[in-house]
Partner chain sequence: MALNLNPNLSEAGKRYFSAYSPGDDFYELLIGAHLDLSDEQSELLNARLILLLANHIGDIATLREALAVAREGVQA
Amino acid sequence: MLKTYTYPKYEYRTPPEIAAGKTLKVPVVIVGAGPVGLGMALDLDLQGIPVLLLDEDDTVSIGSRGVCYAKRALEILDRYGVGEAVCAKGVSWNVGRTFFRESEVYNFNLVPEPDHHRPGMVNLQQYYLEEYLVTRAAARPGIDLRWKNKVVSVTQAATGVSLTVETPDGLYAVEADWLITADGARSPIRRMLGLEVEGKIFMDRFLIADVVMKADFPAERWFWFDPPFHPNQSVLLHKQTDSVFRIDFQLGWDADPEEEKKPENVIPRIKAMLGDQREFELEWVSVYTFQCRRMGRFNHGRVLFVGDAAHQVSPFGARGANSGLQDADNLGWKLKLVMDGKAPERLLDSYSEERVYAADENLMNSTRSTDFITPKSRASRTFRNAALSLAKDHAFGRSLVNSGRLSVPSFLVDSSLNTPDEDPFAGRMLPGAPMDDAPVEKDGAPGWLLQSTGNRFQLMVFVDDPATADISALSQLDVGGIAVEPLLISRVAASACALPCVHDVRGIAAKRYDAKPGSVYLIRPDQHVAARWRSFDAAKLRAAVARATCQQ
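Let me see this chain alone, in the form predicted on its own.
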């Protein structure tokens, strides 16, 4: 039991298939009701796809576990209907500080420019995120969420997947067109199918201590190398909600996990850090090792893997749940088009292609962070300490310091779904980029650009004034049965507009997209740029949509 949180106990209901002796037939089964599985269910619900979501437990995750949710994940959670709750409850932060021994040597700001809706990070214990997602999913009639339902066998055929599900009242059978596996790093389903993950396990141990205390530490990430209170090791501090602070202590590979978790061994470490006068209580303690591994591909016939079931990284950089939510964001719209017969199944190969690319990026950054934080030789430790010593006074030294490159969305610039630029553009909104947000007005009310995008293909058209723009060619855009919704980004406010329109109040959207009147951007349902041109051309748009959906 935690001092600051009461775990919900979700109701188990006897599946009607048991009494009826019938096989349940559904379009999609998702296994695992953690943040990624729940997010996946809500994503498919937005696409209008009924979902059966199974979890073998009847509550949220035990312990705070993941705590950092990055700006891109928050934007995805906004579309799932829980972003506001997460930001309201959590601790927002943008600044991180790195210390070497007793001195600050480096700091960074995740969102150095103003005019973004969401902060660089929000710290919130994972059980809160899961609770918000469960509440949202339970309110959606298209999501059948079943607790205490454990998958015990999986068989795949060319046209679907058969599962046997164990419950307190017995077994029942499920036949699904598609199975999405979100059952975690140890993934029983991955093992049932004889699939492997490959990578590296790091020979080090870390102690997590969640501590309840009243402290005036700012809402920042603090990381120490070789501090006087924990010599020759590293320490990480994060502020969470409910006056809970996450402290990670590096222990070394020889540490005994069971001994290190005992309060009589944890408390002296925390007192050495905080001083004997500060009162605190232990909330949750765990010892972990970590690994950087992934599956060779994330789609295997009718079985699709997301989150930790597909890839695992070290916690430095907050790349686990953040990456998993981006998996769901990438997969949902593609599966919808395939199920509707509007795109071939090879579109799902692009899910694996793009998210393997993102996973490799995360694995590279995570491995480099871990190697810097936990040097395994005298030479590498000497190099690290030299870089830390230089960082205080020299910019080039700061570029060498790596206390965990924090999660950022992948720019899928090499994706086969992108249409390469023909026209010159400046800035970062190139094909494959996740959209930058910007303040806009809609119907005279303040809002954000990302609130008007997502879940469908859109053509963003930058115009001076929608009242005088030639928009006749934009009103009926359909490519191979795929509707493309126009969205006008107007330089001036319009009293009335025949098409969806937002007012770029201060020109920030145009600046971030290097847009001039007439510039157009094709946006994917997951808010990534698919193509852009300086002027609208219907033939080029049709080719770009066909490319983005593997129709050519």
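Everything numeric here is computed off the predicted structure, so don't read it as measured data. Numbering follows the first chain given and starts at 1. Take the two forms, superpose them, and find the largest set of C-alpha atoms that agree within 1.5 Å; that set is the rigid core. Compared with the form predicted in complex with the partner chain:
For Asp340, the Cα coordinates differ by under 2 angstroms between these two forms after the core has been superposed. Ser153: CA moves less than 2 Å between these two forms after rigid-core fitting.
In a rigid-core overlay of the protein, Thr98 has its C-alpha displaced by at least 2 Å between these two forms.
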The other form holds:
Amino acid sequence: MLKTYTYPKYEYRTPPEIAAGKTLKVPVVIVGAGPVGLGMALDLDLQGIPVLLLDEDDTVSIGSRGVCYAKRALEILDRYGVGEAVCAKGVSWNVGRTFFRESEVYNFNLVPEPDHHRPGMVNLQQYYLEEYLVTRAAARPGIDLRWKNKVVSVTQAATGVSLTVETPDGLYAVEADWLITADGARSPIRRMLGLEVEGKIFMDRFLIADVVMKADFPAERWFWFDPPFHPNQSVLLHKQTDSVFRIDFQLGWDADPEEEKKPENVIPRIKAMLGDQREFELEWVSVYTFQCRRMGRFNHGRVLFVGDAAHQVSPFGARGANSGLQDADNLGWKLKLVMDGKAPERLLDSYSEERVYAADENLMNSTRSTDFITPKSRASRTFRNAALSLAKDHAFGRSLVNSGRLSVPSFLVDSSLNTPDEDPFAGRMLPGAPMDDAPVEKDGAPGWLLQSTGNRFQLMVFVDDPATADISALSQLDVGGIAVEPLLISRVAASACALPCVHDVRGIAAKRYDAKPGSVYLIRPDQHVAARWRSFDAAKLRAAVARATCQQ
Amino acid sequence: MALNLNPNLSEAGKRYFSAYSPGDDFYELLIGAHLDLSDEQSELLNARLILLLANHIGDIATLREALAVAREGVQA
Ligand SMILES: Cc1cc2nc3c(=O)[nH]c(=O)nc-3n(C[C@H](O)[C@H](O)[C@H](O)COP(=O)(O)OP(=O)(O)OC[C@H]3O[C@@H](n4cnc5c(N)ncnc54)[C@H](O)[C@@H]3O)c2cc1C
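With the form predicted on its own already on screen, would you show the form predicted in complex with the partner chain?
Once more the chain from above appears, this time first in line as the rest of the complex follows.
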């Protein structure tokens, strides 16, 4: 029981299959209703696929877990219909302070780049995120969310998967064409299927405490290297919602988790850190070790792995749930095309290819942060301390200090789904890039470019005036049954436009995409650039869509 | 040539999407070079590295400046 939050208890209902003694047949089953399984269900729902979502528990994430949700995750959550709730409840922070021993070495102000809908990140306890996702999923008739339904066995055949599900009322069987495994880091399903996950455990322990501050405390991120109140280790302080602060104490490998967790040991540490006067109450305390590892590939026949089940990172840089949501973002539309017979099963190999690439980037960045924060040798510690001592006065020193890098989406520049550029473009919206947002008006109302994209293939066509667009060439674009919807991005307001159109009032979209009148961008349903040209060519578009969907 | 104290690392042909990437790339190489070395061996590696880099920079005025900045942060 927390002081600031009451865990919801979701209702278990007896599955009708138990009394009927029948096997439940479904197109897709998702196992695990954590943030990633829930996001996955909402993604497939947007694609019009009915889903069965099973979870062995009947509440949200307990205790101290995810805190920081980064911009790309917030944009995906917008697509799932919960971005607004998360941003409204979450807290934003811009100022970070870095301390080395007694003194502050530098601070930074991450003023968000203007003209994006969502900030670089918000902080929010994971249980709120899950609660909002559950509320949304429960309201969708296409999502059959079942609590206290634990998968206890799984077998895979060429065209589907059979599961046994255990409930308080007994067992029942499920047959599904596809299984999406979102059952978390320990992934019982992964084990049942005898699949491996490779990587390493960091030989270190962290005390993670959530405390409620009684007094005002700034909404800033404070990171200490080797502070006097906790010598030779690191400490992180972070604000969450409801005056709850997250504190991470590095403990070292030899610490005894049970001892460290005791309030009589935790409270003095926090007092020493806050300097005794400020009042606080303990909300939750746990001791963690962290792993960095991933599966060799994320698709295995009819079984697809997403989130922590597929990959795990240390929490420096907050990449777990953030990257899991991007797995869902990447997989939903691909599975839909394969299920509809519009793309070969090979398209799912690209899910693994692209998300393994992203996982490796996340593993690399969180390993680098971990290695900087917890040096493994004397030489490494000396370099770290040298970088910190140079950071006070010199910009280059600050750029080397790594107390966790903010999670940013991968640029999938090497993806086989991209059509390489043949026309010159400046900027960073190259094939494989996650779309940059921009302020636009739609029907005279202010909004955002990302709100007009997603869930289907689109062709962004930059025009000076919508009246000049070749309407007949752009309407009813269809490539092997896959519709490509045009979206005109216009420099002038269009009163009556025959095609979907947004008004690039300040020219920011054109600038970010280095677009000139006539430039076109093929956008994937997950808001990534697939191809772009300086002018529209139906044959080239057809080839690019075929490439982006493995139809070739 | 004045001593450059702003971030200045990059690799030809590589495209960066985050400002921190080139510095982190280098730092990983640097720490990786010390893998499996004893403290004494690490010291020797660092000394060799400084001599190599100094020769590459060439300009003694710049090196004098760098030595002064480095020394500022280390009290005898
Ligand atoms: C201290 C800490 C700090 C973190 N900070 C951040 C952060 O700031 N930002 C961030 O993005 N991430 C962070 N993370 C990581 C984040 O918590 C995880 O990445 C995220 O929870 C993974 O989501 P998931 O849905 O893949 O798995 P989980 O959240 O683990 O969910 C798995 C679900 O599967 C269910 N399940 C398991 N087995 C079965 C079964 N056999 N049958 C049915 N259901 C089953 C479980 O009940 C559970 O609900 C942090 C983690 C920790 C520990």
